[in-house]
Number of protein chains: 2
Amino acid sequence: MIKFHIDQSENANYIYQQVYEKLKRFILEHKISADDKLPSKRQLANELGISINSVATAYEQLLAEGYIYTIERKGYFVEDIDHFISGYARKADKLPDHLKETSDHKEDWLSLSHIKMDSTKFPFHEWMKSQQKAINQYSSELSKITHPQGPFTVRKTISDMIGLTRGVTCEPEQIVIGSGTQPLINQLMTMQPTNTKVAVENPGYSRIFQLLKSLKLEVLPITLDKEGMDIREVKASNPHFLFVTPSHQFPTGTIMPISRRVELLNWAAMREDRYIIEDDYDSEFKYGTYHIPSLQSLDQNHRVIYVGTFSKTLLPSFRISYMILPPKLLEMYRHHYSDWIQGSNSLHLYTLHDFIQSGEYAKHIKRMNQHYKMKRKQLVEALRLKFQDMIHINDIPAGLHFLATFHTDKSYNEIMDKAQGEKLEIYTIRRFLLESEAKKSANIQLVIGFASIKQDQIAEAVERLYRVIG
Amino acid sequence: MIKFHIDQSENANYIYQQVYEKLKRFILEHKISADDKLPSKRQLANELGISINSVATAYEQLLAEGYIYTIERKGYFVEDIDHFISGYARKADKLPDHLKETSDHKEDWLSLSHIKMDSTKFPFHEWMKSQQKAINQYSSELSKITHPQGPFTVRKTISDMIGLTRGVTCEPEQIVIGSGTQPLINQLMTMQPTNTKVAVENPGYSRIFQLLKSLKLEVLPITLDKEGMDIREVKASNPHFLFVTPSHQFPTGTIMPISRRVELLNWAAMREDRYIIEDDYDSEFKYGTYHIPSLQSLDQNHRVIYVGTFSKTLLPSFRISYMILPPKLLEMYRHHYSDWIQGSNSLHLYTLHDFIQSGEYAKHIKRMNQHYKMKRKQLVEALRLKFQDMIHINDIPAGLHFLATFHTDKSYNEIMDKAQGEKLEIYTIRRFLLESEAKKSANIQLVIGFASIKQDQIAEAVERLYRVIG
């Protein structure tokens, strides 16, 4: 009935596997019919000149996968299996070209990105020490999935810390840990009714704008005046949520003064369904002043949802952020996400906990403040020296980027093309203009980050930028 | 005009901070009016008996936060700031009691959970070595956010591995890394039209059932026969997606035979908008047979979305899973999530990459297969010895749990109450019955996991279980 050859050379697959594969193919191709009897183990072993054990293992595997069945004392029989039908879209050997990825490795490039950082400044040694301590101390917590909002211990450490550094008042219960502002806002807004209106800063954080739009919410870009979100526009458009960056407006850099803060808080206090989302993404870095208290610290009416991140203070690739929910939204969250599994690695979170508790986190921030202050000064000076009257820098000594305006006739497209040629990574304001009218103007604006570039590359980066814009 | 006292004792706050805090309060409480002039720095320093520097620093901070403004040669003046209004929901001192968390620390408890594991078996030392290598080798990748689907290098390693172990054929481009099956299915289904119908196994994975319902999709629980999802019900209900666990049905443990696999694949191949989601959550553990090839490996028509996880092979707290999208869905994904930031820590993912490449991952799985095989055998024997005719075990030697039926008159509620008293963590089938009719029967079923319990605790756990059910 069935005939096949077994390769018994040294490199051949396990003998049993050859028997299994061949029989499987015969059965799927219906070369052996349903309910046909297979040869006995001994018989097949003799025929093939192999051990009974090999045949027995193959038969067991075929049995487990349902290719054959057995009747006691009678032997092994072939199952009744449908022919495979051929659908319309046969699996091709290769992925279509337009779905292929190309390497984004940029050798010899210099970066003025506002997102990238310089990981060589990160104290990995101390981080690993904290991780080892977390492994020793939280073994049983690592054996299971944690609380949907993240481990209580870690939330406690975060709430204690931001109480001190940001004046934020909250209980650990109110903290929800997530892998970024984007997924946290996604969770928050997914539990709101579909007619929810959200006002965002324009220019502003485009990823959040896109996210809110993809959730089919009504998104209202609000003009910025010199103090931040225009309060008259807010009142006129009457949204439920405001998304603001009061500590250091993204991307313009404005620090929202107390007068506007009070205006926004008062606006929110007027109705129970009004909230302000405070994205405090880079408040840890101030180079001229001391820390500026958060909006949440001024809020007397549970109107502020504070969002913090470790992307700027640790590394953007670490993906640890959190939001602090007022009690009413917390209750809604608990109801909506009771079945949700916390997405951050607990080991990573307990490592953060130890890193903060041991004082290494505060030390690192202090070090980086000094480092960034120096780099920022050097970059601003080099730009001014090179570009002279051509440049205006929005010189607010905070955060990891600043906004620079260049007087030039070149278009944004020209500049992006030239930057490509010069191997210089830059971001223009266009990306952050949420409702982009391609305004004709004799200026172009760049959002210039200084966290990635190394000090000894600053001169070269400014030269390249001059060749791009000058 | 303004009078206050400065505490110059050793433990007092920085002098500048006291000046800053007091002036801030006076301004917010309108004890100094808008546009009032502040005393000059020298004048205030003299009045308070402190240094001019302290006053200057306080004024600078108040200026930065917008409490005061300055006119050149004239001095400092108070900004016009609204009174805070009192909303309806004053921030209370304490969180409402029902939102407080209680400790879930369960000392002296034993666990037969199907989710928990024993982290003391995890090779943290080797994991940390891989992490150190990842730090050294991928420094520039750690400085930035990675590809929305996860780093290409890591996806390449995963695709090579599952090609070998699961027969899965795919390109790294098709892999999307995520922090669990739940968020991946969430991403996948969020991009489907709202009239999408999804069929799920009943009993089945209740978190996925709840997720799909929360997305407002039509969710169809399908009865299981002895081969898995009832094909007639599938055909009758005509869904777009099937969610199945063919390698080891969750929670019943059934291995889907090849005949049903072909039937499901043929059903899907008939229409372009039909897909099968294969959740291959614990296929790495087989104790009697060799690995059973994935459904994806049999698919000739791009109909299967394969979902894999490292939650069972590494630790559930690590949160690394992935899905493999057929080209058409990949295209949709790229379009929908171009702005999405990958949520997993890159350092963690590169660590996994090295852990796999170095062979430690395969070694660990081999070790754990032997360990689990032994523990499983010991637990099954102890249960049979103790419960005798009272127990029937669905004895499929695979995965990290099995289904056991107990003949008893006790109700599920009684049993859960008693388990609480005995400090024994157990899960009944009720949690996984997606459309629960509280059927009256003389049986109760438990989903018994053996990954968490230590070998020397098995006897005691069985004793406790006997006191609960027996």
Contents of the next structure:
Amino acid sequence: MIKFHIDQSENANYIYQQVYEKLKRFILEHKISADDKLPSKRQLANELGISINSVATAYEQLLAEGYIYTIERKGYFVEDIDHFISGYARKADKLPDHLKETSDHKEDWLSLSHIKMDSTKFPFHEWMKSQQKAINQYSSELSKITHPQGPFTVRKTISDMIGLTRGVTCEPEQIVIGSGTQPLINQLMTMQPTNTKVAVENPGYSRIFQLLKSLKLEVLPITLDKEGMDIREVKASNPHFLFVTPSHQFPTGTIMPISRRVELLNWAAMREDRYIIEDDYDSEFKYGTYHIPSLQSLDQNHRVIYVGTFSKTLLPSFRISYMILPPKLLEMYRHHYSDWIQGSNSLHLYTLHDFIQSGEYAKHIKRMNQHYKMKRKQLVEALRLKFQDMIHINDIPAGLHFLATFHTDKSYNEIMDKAQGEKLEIYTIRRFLLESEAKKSANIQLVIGFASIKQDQIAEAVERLYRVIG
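Same protein, different form: I have the form predicted together with a further copy of the same chain, so give me the form predicted on its own.
Excluded here are partners and other molecules; the one chain stands alone.
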């Protein structure tokens, strides 16, 4: 006879759920044997003092999941289920400490991160208006799986915009929309032969470096000179792809001059299997200068793969990036990814389309340029005033971060430990050195971001930084 207690208190689970859970456990622990007949619904209901409907619902759920089977006019029987090798209902293993996570919210912390954006200035009202228009106009498209490269309408809008703002020459068909630069580069490089060599800037974007390494490609860190990636090292290493950030080198901030751009383009044009990946991640933000034309705008031989993102201008959580493929690589892409399901949020993409077409995107960029310009100026002045001769700032008026060198006898480990104690989020150059360590010297370098710090928090952030480094 099956015996168990039903909790009929106000806070207990539904009665049918209790019956279902108890019987399931009995079956899996083999306290009821295979092919044993279960009590009739009426009998079990009487024994437990509950309604027949509760038992019937529990039996139907067990039947649907395969724990029991039924024989017409004979009743319900237990299925023959193997024992779990590890034992059913064992206590869950304790998660190792190094895998545990804490809340994303850090109380009383201040951030000089280059990653975070200023969400307080985002025009949510205008974005929601564009989203409602997208729902009204594209409701049919939203019910479908879109083109692997993203909706053509959105690609056309992006193509027109970057043609005007970045001088990029392309057709909408060449654009591939993705949920970030990493997924797009992953798609691009997965198509390449295993003997492909990729040269990357050092210091540079460590996430891309690790991605390329994980794909088992030969990845070659190339040192930087005052004009960007060292062309002599490029020629000596003879890679198939160069990954560069010419408009605002990450993380040093260097803007690649026209002479070096032409050198790289000419190098790429000398062989059919050479390409340059141009990561134009924050070119929308220039302070006191005109926008620097993209490297792709100078390309006459279809050698540049242009990668852009809306993570810096909108919000990183929207996950909208894109790459522009030369015709030869576009053919290869369509062959490899004809069955690819587009990973970006279609509603966000159609909202972006209207946001750009309505002129709200351009207004937002203009406002944010002015806002970031003032915030950057305030932070630079506060740092110079506080640190005096202890600091040198690589003061290039572009992007959302700058490189600062501090004279100190503290090590990078000491700096990071003290920053933790001061509740100050900072990033050192060590994070971006690829396969090399920071040289021991009387100086340390920080990549200082200013997008997310509030203006009334700048003075306190600088004070904390002084206590960390001073």
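Everything quoted here is computed from the prediction, not taken from an experiment. Numbering follows the first chain given and starts at 1. Superpose the two forms; the largest set of C-alphas matching within 1.5 Å is the rigid core.
* If we fit on the core, is the Cα of Ser452 displaced 2 Å or more between the two forms? -> No.
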